[in-house]
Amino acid sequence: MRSSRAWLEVTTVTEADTKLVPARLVENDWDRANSALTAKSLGELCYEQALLAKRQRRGRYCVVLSSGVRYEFSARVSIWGWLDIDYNSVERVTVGGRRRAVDAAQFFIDAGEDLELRPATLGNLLHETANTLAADMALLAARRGLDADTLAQLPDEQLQCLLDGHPKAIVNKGRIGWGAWEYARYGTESGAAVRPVWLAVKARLAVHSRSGDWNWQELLAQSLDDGESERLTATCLSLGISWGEYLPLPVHPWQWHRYVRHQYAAMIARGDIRLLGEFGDEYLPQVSLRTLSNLQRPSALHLKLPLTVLNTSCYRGIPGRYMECGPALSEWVQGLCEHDPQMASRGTGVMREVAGIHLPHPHHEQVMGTPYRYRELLGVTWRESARAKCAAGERSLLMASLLQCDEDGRSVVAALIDSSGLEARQWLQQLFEKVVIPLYHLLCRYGVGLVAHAQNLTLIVNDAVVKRVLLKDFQGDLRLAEGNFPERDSLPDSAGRALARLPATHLLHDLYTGHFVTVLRYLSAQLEQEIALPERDFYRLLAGVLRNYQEEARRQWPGMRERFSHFDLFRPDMERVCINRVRLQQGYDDTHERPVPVLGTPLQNPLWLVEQENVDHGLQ
């Protein structure tokens, strides 16, 4: 059922709707979506050193491909050595002439040899490209007429349906396994409401845990009003189901029809899984696709559900290994936020995972090395809503929203800075204090790394100024540093068993690559272009905030000096982590583990660079 919100009505163009949309408008959107995706792909693949861009003249670059085709474009070179390409400037040049590059699929075909793509890999990449373009077209239509000031004021749940998604993943809405109907019905950009299918599953067969603050009836009440609760109770009574023997499990309707009905047929036949039907509130998909926010009651718990589609390099399931520790781990991190003086002074909080259920597949669990997607088919995590964490006058905003631009190229972050009344450097200093420092402190004090991309961080904003950050997504995106960290001795045993441990140099990249490269790289380039704030000033400001924190933390805990050397953000060079190349090299075959990135040549670290410039100019 489509939401009644007016801004959600203009979403996808179906065959029945084409008469309502001028053909020329659709064609213009098609060209724009293809140009933008081609420019993005060129920029990211050059950054990851899969392609080589040569400078022709000031501001103009060329990528010459083995196919004989070359792509020419205008770009600014960022402090990261990344080409920030003007998508309107990209041209495809062949012996037949020069034309504007408005065919992203053709670009991948042209570059196939240079990218070392096997035919099967290229074919699947073209599949993802077509899907991504379809979603991008829907987003262009949905955002039409909404300027950056309007976007910046939308409720977080609604704004997420209008976001372009991960800027680093070149085909970021590939969703292999879905067709046009699924995109229009369940895609984030559709703005269409989803009502979960509810199951009752035998408790003794499931891996589950919950916070002591919640029982199963209270979790159900987060999705059901009194009338729906009575209807569900009557259904359970008619089927002889009690919540002592069974657990309530919501399932995405697509996942139920596409996978669960057949893959779990034996358990359904035995009565280990009982279908109850669709009940309760409708939900809106967030930008992460599989996390749903309550449309009727935005302060109610979110549902994170498996969706076995291949999207941004991996299948979007829910691993069972974290189900036993999720609530305890969330409470532990929340405790750090409340009692650690560095975290508490910045108001850092957690969107706690209050309960989780995973139902292992009875056959695939017996197969060593089965594709990991078959181990992640059925489960749920209940997570706190950011709306419930907001005080009077506050609102939540996914950090990814800062990068979103309107039709004229004006960004949400620029709109917020203008609205705040602060000078841009003051606004950014507040952002760094409230976001970067808590993440770095968690790493150095506790050896806890959170993959801090912009979809894992929720900003709490008041008067357009960032007041604090909420952390989330601890299932697979939170890891521990190897070594002795007495400060985390209180970590629950269940979490200690489930969480991966990595060397300090690896875990540093949860912050450096996960946040600096994946978020701040685009934010600094956008602000330089939009409000003429030099990137060097952006990173000089960030370096100053980090150094001030280090000085304060060393006074509080003398042992932190050694930690800062282990997790050194100011090294001259940093590893270049390449997420797109791993998909291009590995292809689309099933694996028993999620793919891991590959490395390019080292990056010159902007934080080191600006400090060197300060020394050279006598500024320190």
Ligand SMILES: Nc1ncnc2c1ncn2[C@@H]1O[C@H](COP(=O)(O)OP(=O)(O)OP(=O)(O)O)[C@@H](O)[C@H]1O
The other form holds:
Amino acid sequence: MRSSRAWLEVTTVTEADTKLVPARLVENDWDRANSALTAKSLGELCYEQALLAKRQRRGRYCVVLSSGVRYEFSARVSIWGWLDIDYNSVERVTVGGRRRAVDAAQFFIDAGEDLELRPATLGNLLHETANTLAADMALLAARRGLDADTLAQLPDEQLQCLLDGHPKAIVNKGRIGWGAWEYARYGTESGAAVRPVWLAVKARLAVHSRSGDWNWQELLAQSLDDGESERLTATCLSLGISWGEYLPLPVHPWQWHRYVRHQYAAMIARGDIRLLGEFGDEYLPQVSLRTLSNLQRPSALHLKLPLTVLNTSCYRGIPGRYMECGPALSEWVQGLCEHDPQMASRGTGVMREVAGIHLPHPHHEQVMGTPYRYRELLGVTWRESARAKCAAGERSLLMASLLQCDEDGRSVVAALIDSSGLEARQWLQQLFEKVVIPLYHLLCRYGVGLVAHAQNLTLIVNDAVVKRVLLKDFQGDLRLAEGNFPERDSLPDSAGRALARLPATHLLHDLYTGHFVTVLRYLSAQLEQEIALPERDFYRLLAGVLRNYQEEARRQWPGMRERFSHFDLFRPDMERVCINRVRLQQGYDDTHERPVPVLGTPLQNPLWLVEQENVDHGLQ
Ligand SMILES: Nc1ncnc2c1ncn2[C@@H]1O[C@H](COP(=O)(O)OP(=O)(O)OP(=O)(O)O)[C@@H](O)[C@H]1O
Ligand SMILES: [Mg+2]
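Hand over the structure of the form predicted in complex with the named molecule; the form predicted alone is what we had up.
Complete assembly follows, chain above in first position.
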């Protein structure tokens, strides 16, 4: 009988065969997780121009490192110039010989000089690598036996617990601050239930706001059934707490023990913060880790709670800056969706942030340069659940789920296309219509950008076809274009003061980099490899949908012509935004502000490219 290693040898990808080797042939999960992370890191770091890949022959590439080590691999070059690497093909070549690359940490050590990593940065990167691999192993085990068709049918909340995570951030589940115990107890991939700790906090010391549709009792009732409500009321009575003076504040149990108890001790000692205890419903972490879905009642409001854990580039606390305007801003975006003909006709919706509380730290707030994480320790946002927004026959699906593959490399998106009965091109056209156009319209007509990565977008599907999109995450991920946009005059003042303003060319990247580079780049490559839909066709379809929209919008509002030239998605070159290089350059020291990305050399824009080809072929 052949050993598993012999299988690997006979299936190693050759020049003639650059198809992905079925993943089940990989020796074991540890090797698989490591080779996948190495391949992803090579691909992203070459894309970000931190490393340079040389072509050896057709479909085979090599990265030669200053350490003398070489990495060789098979890859397809995507239309973005990104190398879509077959993880099973990556080899580490040293003077000692050639071996499968199954040690991601070793890869970072090998590449340390080329990546200009300071030793402290490399050390912390290795910490994040080990944590990411632990989560990747758990995910491989959790998905075992679940094929893409099954994954595609799972409820949104469950599927989120099975997702690989950020496709672009190389060590995407680094979660510095957490160890194995926290991973098992609170990591998304563990699928374990979390029960918040409830506090009562003095209202006059908190920054808070809520939509007129909700009072604090109703917000509490979203987490507590009748029995638990009675128990909480009895506890409050015994402690002399009334909801006139105090506000109810849920806290993630880890945050309570690790940060709040000591860091807010002065407020606890004075009775400004009162511990009530664990109460009510259990929650399931979403893929963002800090936002939780109610397990008992999936239509109930989600809770977004601070977790002072460093994950994919920043600490995941909750800043106070947006707390005052959150509900009003949500209402305003919802109003645009309902009244703007372009968005209303596409059914665009919002998962509204209906209430929020932030408790500023009494001492850190006085230190202007204090690390930002200390100003984001305690707070909550209550947000609508996508489930509550589904009509009969509809269900919600985080857009990030589309990219998830099963053990055999088959994706959820391909499974959905298959079961929809639509031709892939029709299915995609529908996706672009319902997702890209509303985001682009929001940008051009109102000068409002939303960082449109696939974790901020929820798809509402019916019979496996995308019917509409729900937008979320407006605290920090929603920004305004500088300049005069009379269409957004109705923006609430509180939001106008809190939201960041950026030049149009920067804000365009909330869609271009946030969505095209960070979501569509992977989607188009996956579909080309999996169902032989050429990437050029993918972007031709997208360009077509965008051009149709532009034509229609120009007819409706002639002023849009100028807006489209400000927010130009069809420029030949676009800025190459590099999120991994920031982390590697900046290191892991505490900072006052969250890190901002750096730029590489310009990217050739696939949308320009496909239109250019149409011109060349006389199609336009
Ligand atoms: N496909 C994905 N794209 C982007 N981020 C992802 C993805 N999968 C997982 N993530 C994780 O989700 C988080 C996204 O950050 P972001 O600030 O948008 O969300 P959040 O504010 O934490 O949560 P929410 O969107 O619920 O408000 C990060 O922690 C990131 O690592
Ligand atoms: Mg988000």
